[in-house]
Every structure is written in structure tokens, then in C-alpha cells.
Amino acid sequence: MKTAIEAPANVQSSRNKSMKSTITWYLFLLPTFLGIACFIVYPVFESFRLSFYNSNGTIETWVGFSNYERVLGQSAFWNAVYNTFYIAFFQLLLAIPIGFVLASMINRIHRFKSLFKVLFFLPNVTSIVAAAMIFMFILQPEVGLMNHILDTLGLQTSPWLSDPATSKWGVILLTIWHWIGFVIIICLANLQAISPELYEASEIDGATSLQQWFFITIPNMKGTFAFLLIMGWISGLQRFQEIFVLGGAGGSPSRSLQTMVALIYERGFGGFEFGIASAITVLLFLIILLFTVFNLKLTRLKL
């Protein structure tokens, strides 16, 4: 009788402690929950709000979808979307081949790896602002070390930044050196997640090297490819700091380097249209929602 009294106390006793446990687990979440709420949530809809506004950040007029046909009618928009999708395309398609590549060539070394790793990732934890100073310097038409380098080889020099044909290319270069330390570390880290097994049995059936990379590396990098696309392409459309310092919020010279995010600054705390930024702002996350489950789908990524 005495055991069966002393059980049901236990058991709340147990679930009492359970509780505590969960409440003090919730109150070390609360700031961040907090913080959330106030720098993440309460903008989103703010923004969204403002875009049926017209503001100047003290009068607000309802205008309902103006904002929004105004935005869809300007070429300066589409000439945004246009560079901003150009530049996060190009770099995608030459970061992640030239950057897998280099991964499988330091994996197949045995002396000087974490050497080689740190190198590569260096530029990666380099302030994207400073990098793209530097690149100024780079690429400066008539002093720069890229055409000493082009003009050294023999090869045609470019007036890169000064010229809207070619500035493109130089931010396209700049975002590679950037982000290409990342795609290496990535890489590395499911090359070395692959099963010895799989070399092993296909040396025996006499595989070469060469073989078992298109055979056995490549199919196995799936899932890694996939991430480092749509882990690109978001950051890709979301592209400011470093267009910002070559090219201003007008992306100079002719616009050739305004993105999305540039036109948003430029219209917002540029020209005090709060209404026509947020309005833009909605858009491109439109863009970016459906970019990436386009993007999901495509490459059946999990997450």
C-alpha cells in the first residue's frame, strides 16, 4: 500500500522537473526569439506595409499596388534584375566546377593540405569591402595588376571597371576570389565523407584515376552541388557590399553594375521613396521564395 501511495508522487515529481527544465530551456531561448521578432519579423511586414505607401519617412499616403506597377513599368528595375542574376550566374558557373576541382586535387595530396586549405579559404573570411578595394587597384585599366599580367602573356588588356561591356567581369572575378575558399572547404568535406570502399573495389576491376573521379567522386558530390547552388544563388540576388564600393548605389559606369539590393539603397535612402524600395524589396523576395524551390525541386535537395 505504502509503494503504491509513494508512485503517483514520483511521477509528479518527475514531470515537475520535466517542466522546470523546459520553461528555463525557453527562457535562455527567449532573447533570440525576441531578437528575431524584433530584426526579422517586424521588418518583413513593415516593408510589406510600406509597399502600399507612399512615404518620404514622415507623410504616408495609401496607393494600394502603385508602387508595385510603377517598379514592373521602369527599366531601371529589369536593368537590376538583369545584372543581378548576369553577375550571380557566371559566378556560380565558374566558382563550383574550378572549386571542386581544386578540392579533389588537394584531397589527392598527402604533404601540405591544411596549408593549401588555409590559402584558399583565406579570401572567404576577407572583408568583402576591403577585397573589393583591392580589386580596384587589380583592375585599374592602365597600372593594374591584371592587364601587367595580360599584357605580359601577350593577350588582349580590358578597361574592365571603366567600361559597362567589361566592368561586369571584373565584379564576376572579385565574387570567384571571394567565394570560391568556401566551395573548396564544402567540397572537401564530403570528399572525405566517401567510402574507401568504392576506390578500393574499382581498383580492383581496374579503374583508373580518371575513371573513378567521373565515376564514383562526381555522383557522389550530388548532394554538395546542389547546396552550394542554391546557397549561391541566395547570396547571388542578394549582392551589395562589393557593388557598392566599385560602382556606388547607381552601379557605375551606365548602370552596368546596379543589382537589386543596390536599386532598393539608392531609391530608399537615396531619393526618400520608401515605398517604391520596400516595393522592391518584396519582389525580390518573391524572386528569391520561388528561385529557391525552383531550385529545390531541381536538384531534389532535402531540407
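Predicted model, so just to flag it, every value in this text is computed and none were measured. Numbering follows the first chain given and starts at 1. For clarity, a rigid core is taken as the largest C-alpha set superposing within 1.5 Å between two forms. First, how it differs from the form predicted in complex with the partner chain.
Core-superposed comparison between the two forms: the CA of residue 286 stays below a 2 Å shift.
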Contents of the next structure:
Amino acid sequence: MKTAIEAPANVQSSRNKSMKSTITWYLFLLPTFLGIACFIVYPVFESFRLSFYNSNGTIETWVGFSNYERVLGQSAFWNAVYNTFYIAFFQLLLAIPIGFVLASMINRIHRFKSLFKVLFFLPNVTSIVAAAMIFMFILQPEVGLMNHILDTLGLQTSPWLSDPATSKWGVILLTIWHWIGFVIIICLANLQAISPELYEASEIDGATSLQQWFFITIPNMKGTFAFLLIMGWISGLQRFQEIFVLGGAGGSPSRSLQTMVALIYERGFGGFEFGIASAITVLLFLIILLFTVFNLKLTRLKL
Amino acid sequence: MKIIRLPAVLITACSLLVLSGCLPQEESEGEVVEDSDLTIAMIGGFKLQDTTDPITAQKSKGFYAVKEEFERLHPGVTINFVIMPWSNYVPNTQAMIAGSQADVYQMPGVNDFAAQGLLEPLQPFIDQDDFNLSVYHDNLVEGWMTFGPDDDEIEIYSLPVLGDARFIQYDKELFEQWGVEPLSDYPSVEEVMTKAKQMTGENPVTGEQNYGIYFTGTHDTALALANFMEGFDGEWGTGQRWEDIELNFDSMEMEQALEAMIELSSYMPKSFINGQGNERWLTSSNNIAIAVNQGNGNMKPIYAQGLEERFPVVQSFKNNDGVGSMFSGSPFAIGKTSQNKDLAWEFIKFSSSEYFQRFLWEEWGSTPVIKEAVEWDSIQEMELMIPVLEAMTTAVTPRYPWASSQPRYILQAKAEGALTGTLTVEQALKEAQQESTEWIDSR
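Please show me the structure of the same protein in the form predicted in complex with the partner chain, now that we have looked at it in the form predicted alone.
First the chain shown before, then all remaining chains and molecules of the complex.
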């Protein structure tokens, strides 16, 4: 038989105080919760709901999985998926190693370190829309700076954005230029956190600078590389602004630049097909989710 | 006295109530409600306050002047303007109309909105007022006619307010330097191709690289192709509602048009496909002889630089009936949910007045839509506007119903494939036809 034991008055008072404090904190957090509910949870739910309707914004008809069937059966969707992955893959493949090498070089110098950091980081703080407009002129096939430099060096020039075969590489160049400053800054932060004692000990053992870089620096950078890879993939899969400036919603020429988000824009705002656009949005969300889980497993990065 | 008055007042009040209940509802709705608000949604660079144009340095009177004039004509009415930019105007208008935010909407995409049942049919208002539609330039009222959700025939859901047209423009100075005859007023595709070829290469006078022709890629590819096709007397297809539409994207005329564009692409800057290469067009250092599918926006910079003699305007490619190129511009429509439809109709009538049309043209450079504008001194002084006004009356109307939907993007992508050599002409048009038809069928 259990007997109820009443808590002493001072314990009860302490509990009340704790409860009050908790409620107060939740009251302070309430505006944030409301904001999240209105601007994140509701739009996500609404987009998911809309993907099962044929909707032009005002008139909605339930169509079940028909939008998904239509999207998955269209070559334009798979072309957009291919373009998105192609650009993101080569951007990461080139920007992360180049950024790391540059960061290692900046880390070794003693003078003008901050100047180089600022110089490399400047593109990253530039608006991608403005950068894309400038790159349109840099990559202009006849009078653009890039072909002028290639021509001066005796190298073969390219039609860049004017040919579906080379247009994606024009975008890759732009994205590397824009993102590399971020890679350098993140790598530098990790490089400066590696214990100098490791290098001192290896010097005593007779290791060369190259050996130190391969056997001390690179293994200690794993976490940073994993972080850059995951963040790079997520932003790469959401690519839109620079594509829209360079090739419009249709990704001219001949859909060679159309990414998944550009396709969402084209179907949603170019033709009042909000159900189709929402279905592509849900598919994009699933692709990013699955790919991020895969990347987390691959890189063993702990969140 | 009081005893007699009270029953009299009660009887009078009851009689009035009964009488008002018996009155037909249309009559009470037919009256313009005074002491009320009217909201007008407009799109473009218009401003409520006075502004100075950065190109011409000319001052423009703000829309407050229109507000004052309309309120003067309708005492007790308060008019409000909501002005949206051109970017994303479709979703912006959709959001506004879904939220019943305005009574009158400037609506270039009237077809899509009328089909959703969001607009008020205007024919009853026109009949009621015996409104004379012939004040508008020929072709414009017909051009904006469309289907509502329950219509069997096309109906009037909007009336023109801003004019626009597509046309061909050329550089007279380059023609003289190359010793080529100026373009005729109604050039054929063959004439343009021959002359473009003659003027591509090193300019015999200046020694500069010249390009014979230019048309913009990206969003304009499909529209330029459609106009070239009309020049070969072809038709994009038939029908106006999606269920009635049959496309002719793989027709013989479309093939001829795409082949002509491919040939012309060798007389153009390489970067035309993504909208570049015409940076010097309409300037004194221009290097392009002919430009097709041009629009009204060209007029301001030409006159601001004093180049009006150098860049004459001729008509776009026309079919054997003298019709060709995209119908464009903007009309005004009344939202179905407007609480003040009669007053909204009054504003639409006001928008066709000489005052409002002159205001739009003389202060903001918008092409007038009324016939009498041809006689205005301000139009006569700007000679290039005369062929532009003519071009408005010979455009394809009602406008291409596929121009704001998937078939346009499909046709654009396939045409660009052929222009960049990744698809053959036949393959590109066959795929465009097939994909567009599948899209229409699956709607």
C-alpha cells in the first residue's frame, strides 16, 4: 500500500519557480515558433499538399500521384537532374582541392596573409546575380576576356555559354570563382587549429614539408572536407540564380543550363502549373535528403 | 400632431422597405456608388510621384494627376493605384486577384485569368453604355478577346490600355555604307536574308566587322521562329482553348523558317543564342544591319540620342493576308470579386479617353491604343511611331495561346537545339510537336 508523501513547502516553491521560469522562456520563444510554423512548416506542408492537385493558383483538382507520374516521365526533368548534378559535381571536384591548396599556401606565408584572405573571399560576398552578369561578358565568345586571354596564350578559344556542349563549363567556372573564397576561409580555420606540436615532432623525425602536408595536414582536414562536401552538395542541388541570369528559366541554349529549381520556376511561374512545380519541389527535397544522408554516411560526419 | 406624425412615418418607412425589396437587383447594382474606393493594379515603371527619366532626362508627371482627374470627374470617389514591376507580374497578379486586392487589373495574361473564372465579362457593360469600341485601333479589342470557363465563343473580358507591337528595324547608315537598297516597308524573308548576307563581314567604309542580322535567343527564340514561319505563309496551328488547340510545329513552313534562321545565324554574332552580341545596336557605333522582332522600348533610346533618321521601322514578316508577328501590350480587366464593378467600368472607359491615353504616351512613353492618337502632334513629330501603330493592327490576334505555357519552352529548346547543331531541323520540330501535343493531352 502506497502512501502519498507531500513535498515540503520549500521544494514546492522551488518547483513552481522552475515551472514559471520554463514558461517564461517558452513565452520568449513563442514568436520564433510562430515564425517557423508560418514561414517554414506551413509552406512545406502546402507544397506537399499541392503536389497532389492540378492547380493554377485558384482552381484545384485532386489528381493523386498523376503529377509525379508526369514529371518522372518527362525528359526535361531528367535533363534538369543531370545538369544540376553535373555542375555541382565538377564545382566541388575542382573548388575543394584548389581551395585547400591555396589555403595551405596562405597558411604558410607570414606577410600579407590577411590581404590574400580578403582577396579570395571577395567574390563570395559579391551577389551571385551581379557575378553572373559580369561572367556573361567575360565568357562572351567574340569579345570576352576569357577568350582573349586564351587566344593570347595561343590556346583554343571556346563558345562557352553559346553552345550546349560548353555552356555548363562556363557556369562551373563562375561557381568555382564565387565559392572558392568560402572554401579557403573554412580550410584556413581548420589549418590553424592543427596542433603545431605535431609538425614539431615530425620535424624531429626528419619529415619533409610535403610529407607533413600529406601525413599530418590532410588527415586532420577530414572533418572540414566532409563539411564542405555536404554543404556544397546541398547548395549545388538548389542552384538557380546564376542559371536564371545566364540562360533564363528555360536554361538556354537548348535546356543545357536548366537546373531542377529553374524547372520548378518554369512550370510554376511560366505556365501556372503549380501542382507540377510542387511535385518537382517534393522530388528535389527527397533527392537532397537522400543524397545528404548518403554523404553523411560516406564522410562519417557527425552532426 | 405627434400622434398623426408617428403612424405616417412608420407607414412611409414600411412602404419604402417593401418597395426597395421589390426592386430588381440589377438596378441597384447598375448605379455608380459614390463615396467609395477603387483600386487599380498596374504593371511597369509607373510612379505615383513626378520622376525624371535617366535616359532622356525628361520629367514625367506622376499618377497622382490621373487620380486627381478621375476623382474630379467622380466626386466622392477615392482612387488608389498599386503599381507592380514587370518581373514576376504573373504570380504577383495571381496573388492580388486571389486576395481580391484590386478592382481593375492591367492584365497582359488575360487568357489565363479569364479561363479561371476570375474576371468579369465586359460585354454587358459595353451594351448598357452603348460604348463605342471603334475608338480603339483595329485588331486590339479582338486581340484581347478570350474564353471564360463557361463560354462557347470568345468574349470581351478586357479592353486595351497600353499598346505594343513587334517590328523590324534596320540601320540606314550601314545600308548606305554597304551600298544596299533600304528594306521595303513590308519585307519578305527572302529580302531580309539576301540583304543580311550582303552586309556581313568587313564594312567597306569603316573596316569594322558588321553583322547582317540579329534576333534574340533565350526567351525570344520561339517567337522569332513563329514570325519567320508567318513570312512563309504558315500558321502556328488552330484553336484557342487547350481542348481545341492543334499545333503545327512540324509543318513545312515551320521547317522553312527554322532553316532560314539557321542560315541567318551565320550572319549574326555567335552569342545571340543567349541574348548577347547586340550591345551596340541602337547606338552611334552600331554594327548590326537588321534586327527582327523588335519592340516599342526601342523608341526612347533612339530619340534620346537623336538617331531617329538612322534606324527606320518596317513591318514584321506577314502572311498572304497581311497578318504576322506576336500581338502584345496590356488591357484592363475587372476582377470578379470587385465590390464596385460599375465604378471599375467607369475607370476602364476613362482609360480610353484622350486625357488618359495622352498622359500615358506623353508622360510615360506608353504606346496609345486609340485611333485618334495618329493625329496627335506628339505622335506626328515622332515619325517612327506611325509604322509602329500600324504594326499593332496587323499582329496575329488573338495572340498565340501557347506563348505563356510549356509549348513555348519546348519549341524554344528544340529550335535552339537546331540552331546550335545538336538537332536536325526535322528532328527538332518533330520532337517539339510531339512533346507539346503530349503536354496538351495530359492537361
